[in-house]
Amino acid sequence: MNTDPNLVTQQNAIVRYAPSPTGRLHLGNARPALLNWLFARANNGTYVLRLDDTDTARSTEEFARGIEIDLSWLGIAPDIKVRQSDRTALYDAARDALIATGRLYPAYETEEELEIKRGRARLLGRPPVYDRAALALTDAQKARYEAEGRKPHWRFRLDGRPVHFTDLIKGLQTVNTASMSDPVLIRADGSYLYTLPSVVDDIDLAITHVIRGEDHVSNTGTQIEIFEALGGKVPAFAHHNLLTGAEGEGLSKRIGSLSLAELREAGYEPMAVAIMATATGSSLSLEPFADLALLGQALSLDMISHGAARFDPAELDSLNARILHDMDFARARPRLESLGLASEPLWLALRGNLARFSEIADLATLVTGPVTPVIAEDDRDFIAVAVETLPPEPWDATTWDSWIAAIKAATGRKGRALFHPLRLALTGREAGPDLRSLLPLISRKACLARLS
């Protein structure tokens, strides 16, 4: 990915992914998995996946292993893996550290009261702003919380200031972050919530560069404050705009919608979506980039636009055939050879009628067969006199053009009425490959079986 030298000041960037394996990944979530990616790869970068599975009760192996999986068919290999789940010490000294200072404190409201709360803060023109009533409470007050058997959720106090970052796709941000309530960082039952993990393992990281779509634009003004209470540097952000649907939905991980095991099992090739990806809601074109280096050479944040990225479908199946046409017969030459197809010249005469690339299974019988000729009965005078014509072997490019010369000049025929007769005999097919490149892979006793 190139990058602008006045945003970007810090070569070896560390930059991490950080899916939660609550569900398969979907195009969406790989635009930001790709993002750090060609980032990393572009500045000499270190990149980390790090499993957010302190959702004990959604997280499964099986998800994390699909992210994995899917990751590895994007061509993302990560540098280091960690999960959240094996690194509770970490977020336990961050804990004690922000309670040390005064900085997370305890509350006992259930979630009723807070919702009484913020039911009357909107009765009276409001926002429904925590009130840190928690601050006020005294040593007796929470021992006999405690002795009701309540126990409390902590909050982060936040500094209520403005909170001032300079985003490398959005430009200079600011979040007033007394406009909002002190975050709850731990829950009632002494487990954490996404924040603080979060901002410890960037800490411990060395993350430089989070880079992450714009829904977490808020989240950022609270996440800088932790940072600072904890001494930790602060890492510069990125926030792109989100892949929506055709009409503007949001795409769900948890439903399935375009996860990129359905994506493979329909066979689109990683590099489409890929492409699809990254660069859908930016100002570079959807063009069929061979791999990620030359992708990443062509894409940077600041060509990331403002507004919404929306997918189309018929984008991702144009891009994808177009991948396959412009295929070399060294990139395809190893899944050819597993199915027993690895010629270069039937690939380049076939690969052009690909959408699918496990098409060519079927197209390669057109040289090969079976095939069922298709002649009509008024064709059959003009299918002898191509018979009679037939040049003799060897053939090679110019076979094709010298014989429908020979047909030509015997039958007065030209047009469609030269050409499709000829292609329903030899093929079966209404359409299909360039009879000039096919007619050289099949050998002159299968064209005169096939004309006969």
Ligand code: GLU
Given for the second form:
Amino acid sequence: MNTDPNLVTQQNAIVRYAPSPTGRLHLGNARPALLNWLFARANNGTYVLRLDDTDTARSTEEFARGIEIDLSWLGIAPDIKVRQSDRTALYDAARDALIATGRLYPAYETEEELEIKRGRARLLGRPPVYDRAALALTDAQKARYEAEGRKPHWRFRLDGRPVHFTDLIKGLQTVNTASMSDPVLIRADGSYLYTLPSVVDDIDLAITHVIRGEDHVSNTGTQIEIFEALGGKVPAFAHHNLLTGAEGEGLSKRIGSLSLAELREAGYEPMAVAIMATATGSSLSLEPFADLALLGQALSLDMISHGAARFDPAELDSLNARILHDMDFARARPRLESLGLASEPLWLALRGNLARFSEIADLATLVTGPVTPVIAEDDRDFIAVAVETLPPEPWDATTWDSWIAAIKAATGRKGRALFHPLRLALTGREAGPDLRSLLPLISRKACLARLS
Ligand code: GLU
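Switching conditions: you have the form predicted on its own, so give me the form predicted in complex with this ligand.
Next comes the full complex, and the chain you just saw is listed first.
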């Protein structure tokens, strides 16, 4: 991934991909996972996989394992792995520091009380922004709430000044935190919401670039204030457009639509999925790339569009086929070996007819048999001529053409009448791989058997 030299001089980028293990990854999640990976590899960087598992009710071990399987299938091998549930002490220290400087304050309103406040603001035509009543509480009032058994949640006191940052994708951004409610960082049960742990980890792990979905732009305003309040170095940000379905609808992780596991099981090439996940909604055309390194050389963050990123399943199918049609033998070899089909001429003869890799096993039977030849009554004489003119071995890439020339001269047939009966007799199928490259793979003996 090329990067603007003005923005990225560091040869030591540290990025993180931070999924919550609350579901299987889908194509939309693959976008930040891969954009971070391509960026890290292009910048001699470090890729951190951070599991955002502070939501203990919804996070599971199984989803955490699933994420690693899915990333590895895509070709991503994180350099460092952390999980937020192991790092609570760091968050507690940051909490205490923010309390000490007055940036984090306790608030005692219940959800119902807050709803009433929001309703009242709406009636008055005001934005439903939290009124900071909790900041005015005296120690005695707080003590009374505590005595009633109320537990506070904790809000971050926003500065109220516009926060500016230069996004590596979207350009100059301004988040007006004055129009936002002071965000709750800690729930009444003491658990952390996403906002604070993310900043604490980004500081602790010295993250240089935060590459994530554009649904986080307004969080970035808050988070930059928290970075500064904690004395941390603010990383660079890049917010990418979100992949949507054809109608612009969101891809949901929990529904599992287009989960990577399903795409894998459906037999898609990980590179087809990786290209779709990253190049959709960018100025890079959906072309085959043999591996992530080549994709990373072609795609840079500034090529991500500011508009929509609509995923079209038909494009995935076509890209998948084109990747297979271009795939060289060396790359296909390990999988061919596991099927007992590791032959370069066989691969080259068949790859052009694959929509999914697994179809190779069926196509290979055109060479190895069994084949049920189809010979129409009307074609019996024609096929007899084909048998008589079948060239002697050894066979090579020219055999088909010389055989066809001989049959044509003897029968006067041409076009479909010439080729189709031969295909039906030799393969038993209406359509299939080019016979010119297939023929030399079938022995003369097997050909004669199929023709008679
Ligand atoms: N867990 C957050 C998410 O999945 C991470 C966002 C971020 O990259 O900061 O949305």
